[in-house]
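One chain follows as structure tokens, the form predicted alone.
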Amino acid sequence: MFGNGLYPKPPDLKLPRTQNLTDGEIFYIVENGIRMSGMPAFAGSGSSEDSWKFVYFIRHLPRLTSQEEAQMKSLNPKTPEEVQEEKDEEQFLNYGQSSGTTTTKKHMKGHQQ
């Protein structure tokens, strides 16, 4: 979402241009960022262990399974519009009730309560 407006465009980390970098080069980029780009420096914001985990993650990207990708997408933050859409869908599926109870007075007509 954020990468669309960046110049230069963020690279596809699965491609050889990134994958051919050494682990040390990737670690350096994670820690120090890339000047004049959208890649910030992360040194000081956590431990260097976190940066090494990111190196491992980048190395794994070319072998990412569709299940892993789906799991990652499910963890992405939602926009306010997406949150509202989910609420609207849930309310619709619950026949307009927000409580999760699906029995309405209309369905109870003619039945003893």
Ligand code: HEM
Given for the second form:
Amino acid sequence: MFGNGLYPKPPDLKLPRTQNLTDGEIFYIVENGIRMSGMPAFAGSGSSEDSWKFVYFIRHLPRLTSQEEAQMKSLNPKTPEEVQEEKDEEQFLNYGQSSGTTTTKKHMKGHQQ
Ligand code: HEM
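Switch from the form predicted alone to the form predicted in complex with the named molecule and print that structure.
Every chain and every other molecule in the complex is listed next, the one we just looked at coming first.
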């Protein structure tokens, strides 16, 4: 979402441009950022151990499984509307009934009524 408005655009970290960097180069970029771009410096916001974890994470990206991706998405912050929708869905699945407003509206979107 933020990347669309940036110049230069953030690269796809799975691709050779990034994967061909050495571990030390990736670590340096994470710690110091890239000047004249949107890439922030993360040194100071965590330990250098955290930056090494990013290096491992970036190395793993080309082999990310769909389960891992789903798990990451589940950890994203949720809006109050999304939290309510989840509750409605869970209630619907567990009890066969739902307070329903959010779920019904969302699922009817784009269908002829
Ligand atoms: C999870 C945190 C992040 C990590 C680990 C990370 C890592 C990296 C790395 C390793 C590169 C260099 C890759 C290459 O040159 O091929 C890069 C580039 C870049 N990142 Fe990040 N990044 C992070 C967050 C962000 C955020 C939050 C933004 C902006 C909102 C951002 C914007 C950019 C941009 C614009 C570049 C390209 C700069 C250029 O082409 O000169 N990054 N990032």
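Heads up, when I say rigid core I mean the largest set of C-alphas that superpose within 1.5 Å between the two forms. Residue numbers count along the first chain shown, from 1. Just so you know, these numbers come straight off a predicted model, no measurement behind them.
Superposition on the rigid core between these two forms places the CA atom of E89 2 Å or more away from its counterpart. Relative to the superposed core, R63 undergoes a C-alpha shift smaller than 2 Å between these two forms. The Cα shift for P40 between these two forms, taken after rigid core superposition, is smaller than 2 angstroms.
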